[in-house]
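Next up: a single chain in structure tokens, the form predicted alone.
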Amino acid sequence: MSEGNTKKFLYINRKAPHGSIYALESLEVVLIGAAFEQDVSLAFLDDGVFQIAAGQDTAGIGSKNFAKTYRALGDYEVRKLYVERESLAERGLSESDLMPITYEDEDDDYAEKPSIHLVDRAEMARIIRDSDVVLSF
């Protein structure tokens, strides 16, 4: 695909990561969007943020755990997820709590690179203002 037909893409989300289909459809989603070459980004606001929270375990609800998958974004070049740091603190999280999310820069002879990105509402609102195309889930 040419760069002239690049679209920003943010897939937003606010659901918490199990009880509904919200999160596993939101990642699929993701990776297929970056399959195809565009430029990918995820939004973690409200519930949405314990997605992405460590030491997640789901045993004893008898549910799928894809957090792992999260740590595989780096693979199909999505490096940025944007965390609403006024929603972390609301559910009495820090960055601390979340899982070290990373990616290899090849321009920067592989150095391994935070993909996680702390952000206030006021910088999420421009994030999600300066896309292409929003999806929520």
Contents of the next structure:
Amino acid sequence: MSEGNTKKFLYINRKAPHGSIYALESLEVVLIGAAFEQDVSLAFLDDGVFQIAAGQDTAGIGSKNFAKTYRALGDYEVRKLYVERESLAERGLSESDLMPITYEDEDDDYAEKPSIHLVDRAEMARIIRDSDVVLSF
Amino acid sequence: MRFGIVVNEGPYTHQASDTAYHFTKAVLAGGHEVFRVFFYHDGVNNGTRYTVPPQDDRNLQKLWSELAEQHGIDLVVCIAAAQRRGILDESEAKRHGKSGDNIAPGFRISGLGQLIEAGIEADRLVVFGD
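Having seen the form predicted alone, I'd like the form predicted together with the partner chain now, please.
To see the whole picture, the full complex is given below, headed by that same chain.
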């Protein structure tokens, strides 16, 4: 792989976190991909917004609760999480229903900053258009 | 143009694998290069040689294996997704104490880094799945 070959990777998460494996296996790609020093963004739309809902508890269904991994994304330098405003609203959710996900900005005295950005559908379309590699899960 | 192909669904339950196969053939027929086909999620099920569909139906595993043989295409099955679903090569089977392997000819098991690399190296990464 040639040096300086940086592309904009966008991972689109469209499915609910539990009930299928797509969310977990998407997260696995994001974590591995972080090691490749690409420009990484995550998008949460449709039922994908449930992936970062606060207070997830999978004890009742006996499956792995990987929700806390999203909060560690900042440690992997994955700092751009875009959540579609309309998808939240359509599901009766608001930003306050999402878990806080932050990163430490080393260029700003390690200030803790929010990774989640709410964007409207038109803005989400622009983000998708401006990406080089789009992986939808 | 150099293409990367991602297959995220298993054969028969979903059209994605058939479409990806036809797309890959069309890419090659068009004189383009296929950098890699990466199988993820249930897509890894395309890579088991124990697939035995009825004789009057297509055998997707065989079609992929033949395409790999004819054109030297790199067919990569994600190791984590494959292990979850019981797709093992000889060394993985040995490592996990299983009595046999089932990876199909032309397929190899490797890591998710191969998917990211396909995204970086290909001019277009085309994903087939739900």
